[in-house]
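Taking the form predicted on its own, here's one chain by itself in structure tokens.
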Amino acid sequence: MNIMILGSGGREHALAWKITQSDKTTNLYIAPGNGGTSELGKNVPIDINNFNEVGQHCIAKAIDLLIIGPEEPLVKGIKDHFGSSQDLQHILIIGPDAMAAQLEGSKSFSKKFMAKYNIPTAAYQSFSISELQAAHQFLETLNPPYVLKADGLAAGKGVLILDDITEAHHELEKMLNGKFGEASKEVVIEEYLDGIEFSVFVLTDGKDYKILPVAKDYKRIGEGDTGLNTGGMGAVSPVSFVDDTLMQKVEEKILKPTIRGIRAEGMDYRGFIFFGLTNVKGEPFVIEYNVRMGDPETEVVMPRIGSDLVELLQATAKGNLSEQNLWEKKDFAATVMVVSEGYPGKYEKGKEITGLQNVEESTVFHAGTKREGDKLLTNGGRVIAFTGMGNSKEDALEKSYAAIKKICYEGICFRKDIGFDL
């Protein structure tokens, strides 16, 4: 098969290494991809929002299955955009339509179809501007920390988790004034949920469902989890709080309700669902859902997975994914990702990476790089994941962190305690 990805992170790095492991691959293309999937396929330097100009190069390639990694694209409307062209029809597609890409692109229609399908989640309300008073009056109902989030897509930025009342207030009216731009025009405001956080990650073709490896991520910027969020510092699979008990409480509380529900809404959903979870006292809640793999989880999943991932794709897409076999690895993967100097917040670009060659005993996920001639540059605020398997987290961890050691660029900062809680 010739086979395109979107994206250019950790994620799409991930997805195309497993993919290269499938006899059924011919070709890989990765659009606009970075300094680590030109080693894997070719990358096609590309605008993945600019539909008409994806779908010229999946005709001019002969594309068979496009794989979609990140939101924007999937929200947009990517899929209904093929389906309509008599050109591009015939394309196999990874990712849902944009009314189901609904359930991560608006966090209020979400909580309204896990209301509808009686799924758990936070109690919570959502406003407008013209409704600022009202969601005053409502946020001094609830009990700290005080959790707002844009309604909209906001890059992973979106959600503020304040302890203070005054500065709840205070972000409250910033946001609703723009401070994420069109993302917070409505602001969910919904209660605290105390509990620890992890991820479920299943493949639909909208009817049945395969429950991939489940992970941790860490999302703070600092140890002990503290300081500002990122789109996440290093992960961490199998969890060890989550045993088989949970996880039926998962699947017949959340998982299937949710197909249930996109079933009966008529959505056209074949891919990945990312349940963010949090485990209060033994019960699952859903955080938000995200229509595509995460990003640093990806990089744990993926090496856990010990199926042919085409095989599983293209059953998903053409609706039978009931017929394949799914077969998780029974080692522990965790990843660290190294960021740059300045991360979440203001970075610079274009530092060299060196060491890359002495890395031995770690799977090396590029996320934010570029090449330049014979140098590899850093190219973004996360740069890249170092994978680690072993025969617990413990050994997992060590190759990550001993991989890690063999490079250097300038500015190089990265967590030192991943899987710290588990």
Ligand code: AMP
Given for the second form:
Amino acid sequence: MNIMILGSGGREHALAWKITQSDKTTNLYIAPGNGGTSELGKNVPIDINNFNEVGQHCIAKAIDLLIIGPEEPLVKGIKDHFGSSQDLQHILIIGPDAMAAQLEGSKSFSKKFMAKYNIPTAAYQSFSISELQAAHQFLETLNPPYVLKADGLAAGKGVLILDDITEAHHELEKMLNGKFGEASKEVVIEEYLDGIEFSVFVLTDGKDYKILPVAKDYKRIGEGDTGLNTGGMGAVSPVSFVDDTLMQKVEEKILKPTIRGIRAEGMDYRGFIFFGLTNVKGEPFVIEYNVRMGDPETEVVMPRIGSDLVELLQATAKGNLSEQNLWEKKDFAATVMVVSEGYPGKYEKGKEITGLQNVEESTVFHAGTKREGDKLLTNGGRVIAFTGMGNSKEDALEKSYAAIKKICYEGICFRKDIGFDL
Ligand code: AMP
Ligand code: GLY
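Can you give me the structure for the form predicted in complex with this ligand, which would complement the form predicted on its own we have just seen?
Below, the chain from earlier opens the complete complex, with every other chain and molecule after it.
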């Protein structure tokens, strides 16, 4: 098969890494890719939100399977674009249609969906600017901290959690007046859930599903999970507190009703679902749906999948996933992300990275890098994820950290406490 992956992060590098291990893969393209993916396939420098351009490249390269890494093209309807074109509709696609992608693209859509299918999530109401008075009143009925969410995609910045009610009223007004542009024209106000977060992923063909290894990411920039939110500073899989009892509840109360809802709504969902969950005293609740894999979770999930991923993806897109088995390895995986100084605020790019050739103990997944001549340069906030595997979480983490010791670039930063139990 000729396969193309859209995206340029560590997630896409990890997907590419797993895909090249399959006998079914003939040629692999990554658009636009990064300094790591170019070692596994061919990088294609295109704008992945320009569907005509993506389509032309798929035809030119006789692509059989297209995997969409990030959410934006999905929410903008890439699946629908391919489906409605005579030249493109034969291409198998991993990712939902635009309607289903609203599960991530609109918080109020996903909250309505969860309410309709009785899926446990925080109590909420959503408001537009014409309902400002009612929004302020609803806020008064809640206890702190107050959770305000821009309805639409806001590059991971659209959620505010505030302790002070006066500040919450003020921010609510700013959001409804366009603090996050179109994304916050509607705002979801919800109850705060005091729990420990974890990430569950499934592959679904819209009828059946396969559960992927469970992971936990470490989102904050600072040790002890403090400071600003980032795209993710590290992850582990499996997760110590996610035992069979909790997973059974996740499956019965969340996964099954979600798939039932997708079917009942007539959504075309053939791809990954990422359930952002929180464990409140042994009960799982949905914090959010994402219609893609997580990053950096993918960097620990892929190495723990024993089965052929291309076979699974092919079955997903064709709608015969029930015939497949997903085998999860026993090994523990941990990934630690090295980032640029200043991230998640302002940071510089273009720093030369050295020492990677000496890394043996971990798998290296590039996130924000690029090649220039024979040099490898930093090209983003999150730079490289180092994934160690071992018989225990500690063993896996030791390998990740040993690898980091061998590399160098100006301003290298990373968390030293990935994997700690909260
Ligand atoms: P979201 O974009 O919905 O995942 O929100 C971003 C982050 O805010 C989540 O990963 C949680 O850490 C936090 N968060 C969102 N909603 C809630 C909630 N209802 N209760 C507690 N924390 C939340
Ligand atoms: N790791 C969280 C995300 O990918 O959104």
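Positions refer to the first chain, counted from 1. Fair warning: this is a prediction, and the values are worked out from it, not measured in the lab. Between two forms, the rigid core is the largest collection of C-alphas that superpose within 1.5 Å.
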Aligning on the rigid core, do we see the C-alpha of residue 177 shift 2 angstroms or more between these two forms?
-> yes
